[in-house]
Amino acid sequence: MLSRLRDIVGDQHVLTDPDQTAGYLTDWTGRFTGVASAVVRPRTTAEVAAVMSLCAAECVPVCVQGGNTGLVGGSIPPSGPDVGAERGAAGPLLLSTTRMTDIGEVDTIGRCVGVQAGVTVEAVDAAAAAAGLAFGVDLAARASATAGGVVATNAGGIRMIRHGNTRAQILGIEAVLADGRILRRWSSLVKDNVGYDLPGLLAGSEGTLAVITGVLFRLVPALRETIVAVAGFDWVSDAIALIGTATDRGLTVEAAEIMTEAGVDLVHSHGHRRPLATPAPYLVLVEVSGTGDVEQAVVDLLAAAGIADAVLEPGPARALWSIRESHTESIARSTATPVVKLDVSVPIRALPQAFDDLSALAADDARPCRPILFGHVGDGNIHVNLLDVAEDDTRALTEKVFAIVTAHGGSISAEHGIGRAKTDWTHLGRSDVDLAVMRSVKDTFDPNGLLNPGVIFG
């Protein structure tokens, strides 16, 4: 078999060295680690649709990896070596999408672009915006999360609040079946009405249904001049309140990001300065774009919803942004255990509530930990991080969490999918018709249950 894989993608990117591998078989978090007979690194469309065939034809399970940035453990093989061996299979592969980097001209008319899986989000966007457009998709870990894993998580990030989430900036996409064939749906027709919207139903996949190769992304025009503002709020309703009056005065929010005063404390003690001098509960950053004197409709706003400290800049406001996206980094380097990472998110209305519910969670003297509240106030997405948790209380704090979230009307997945993490949860989420219509639509494209095993369905 590796004999084989060899000779389809190059005696080097058949990977068996354990610590070649470790790297790939470990995420982020370090929660989920897992084991693999190989990592195996194709570089076009047709040496995957090879690795496939071969997989289905010996019974293989792939697990699916693009930039391993994930936070539910969806890209990472099963911990057990077993996995397949009731199929006769002697363990899972793992197939990394990481050299498949190309770049297409950019279509300044169409406004779209075609990429390899491989590509970076961040060099989705440098390519975009050398032909003076944009990628709708960003988030914190652009530099090495990719198109691949965007579209496979249907991931959100900071600018879904102006346009969307990664399924919305799809027009076509490339990927390989279970069996080895090449499905190509792949136009930058604005209207193509002909049957099912494969592209969009293989977004959010988490790599269950095909392996994506390739995808023709939707183009925005380049971000206009914005101005990025930090206030602090006594109340979350105070926030959204804000958001809501930027909008009605014609103001267009780019991005609109909460955080805590314990979030925030804890990036200042890893070397970034506070944004305000005035300590608050809550701290939003909103980023506006508008006609006219821009600034000026910022300060107005502030001064009208009785904001006594802000700070304001010109975009893009690095150092204002780098507060908000040193979160994680920061809460990975200050906690004693691995950081529970829970993505949910909540109705808008709902927000106030469910921040008070979530903080609450400190005061459990049972199962004791440190949570850090930060998220998307724009659309109404909180990332929990509990952090200092011991490994006995996880599945319980877990529950209390999506319990709250729950009894919100929320979704226990807001933009980093189900991976392994939350398959024990998705009943709260779909109805048992709803599950059973996904199981059937997961055995169709994939009948022997070969691609990522244990990924969203347990």
Contents of the next structure:
Amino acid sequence: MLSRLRDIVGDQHVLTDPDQTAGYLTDWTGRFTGVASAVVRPRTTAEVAAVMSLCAAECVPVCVQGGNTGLVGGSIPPSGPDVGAERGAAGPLLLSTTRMTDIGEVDTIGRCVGVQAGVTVEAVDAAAAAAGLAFGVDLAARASATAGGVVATNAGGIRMIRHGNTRAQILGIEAVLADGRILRRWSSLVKDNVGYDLPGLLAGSEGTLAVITGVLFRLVPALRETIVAVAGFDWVSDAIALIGTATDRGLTVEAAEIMTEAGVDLVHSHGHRRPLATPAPYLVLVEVSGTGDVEQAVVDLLAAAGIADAVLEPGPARALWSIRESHTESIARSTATPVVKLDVSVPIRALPQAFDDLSALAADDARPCRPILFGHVGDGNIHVNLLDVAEDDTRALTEKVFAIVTAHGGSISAEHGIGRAKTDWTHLGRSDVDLAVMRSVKDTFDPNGLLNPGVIFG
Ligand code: FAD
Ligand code: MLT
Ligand code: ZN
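Now that we've seen the form predicted on its own, could you pull up the form predicted in complex with flavin-adenine dinucleotide?
Whole complex next, starting from this chain.
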């Protein structure tokens, strides 16, 4: 098997030495570590197709990995006994797309660009910017997260409030199926309504339906001049009202993020300046664009909202943004045990109560934890990070969070997917019929269960 893989991708792109493979086999949070018989790094769709045909013939499971910044364990192979061993297969392969980095020419008329799966979000945006455009998806992991990864997780990110999630940016897709066939639907047509939306189906499939090898992304106008403001609020409801008022006043909300005093304190302890002199329970970062004097419009907006203390800077305001974007790293470095990361969403109207209910977890003496809440407030998306949780309390606290979220009619996964982390709770947001139909889709695409076994379906 290994020599045939080397014939396909080249000797130096089949890794078996543990020193070389270790970085691929543990996820970004450190909570998931898996086992693989080899890490394979194809360069082209044809090589991926040859690898998948071989794995299909030998019944070898394949875990697909892009930038390995996923936060639900989906980019790591199973950790248990070699999956597939009962079929006499070798242990899973890890297929890394990181060598697949070709970027096509930007179509400035059609406003789109075709990229290979391993191209990072940052590189897609840089190619767009060189042509006076921008990529509609942005997230703090932009330097590592890949085109294939953001499609496979249907990533949200900080621009979702303005441009929608990753699925909304897809015009076309190229993918290799579990049997090695190549599916290619690649057209810059704005309207093409022939049959099922297969590209849309692969968005959010988390490596369980196909190996995405290329994406044709729509591009959006480059960000005009913006104003970035951070303001302190006593109530989440006032923060939500501010976003609505901004829109009503003709401003375009390019981003709207919420943080808490505890999160800003944590980030401050890791070297980032506090944005405001006056402490506040909640801090909201908004980035807005518009016509006329946007800065004055934002000052008026904040004054009308009765905001006592705020800081405004012309975009990109990287120092202000870094306070929000360094939450993930600061949290990872501050917790005594692997952080319990629960990316959830609730209806916007339920956000104030959900924040109160989730913050109250800190008062649960039976299961001590340090909740740090932040997220994309305009999407109703709260990133619930529970620090210093005893391993024995992880499941009970996870179920408490999910009970709060579902009681508010929310979702147990807002943008990170299910991965391996949340497979026990997919019934909380999906009916038996829904789960059965998704299972039948999986069985149709991957009848032998070779692609990312254990992800989404457990
Ligand atoms: P990986 O982690 O390598 O894989 C993720 C999943 O996609 C796995 O199931 C994997 O099997 C599958 N996959 C990867 N490539 C392919 C492919 N070519 N074909 C088929 N399946 C594939 N996420 C958000 O949504 N919004 C955020 O704001 C955000 N911010 C983040 C900030 C930080 C600091 C970090 C560390 C992560 C953040 N994330 C965020 C999570 C993560 O960046 C996203 O889930 C991202 O989409 C993962 O991309 P990746 O290339 O790293 O994928
Ligand atoms: C973010 O918005 O920063 C990410 O989704 C990461 C996280 O949840 O930690
Ligand atoms: Zn996020």
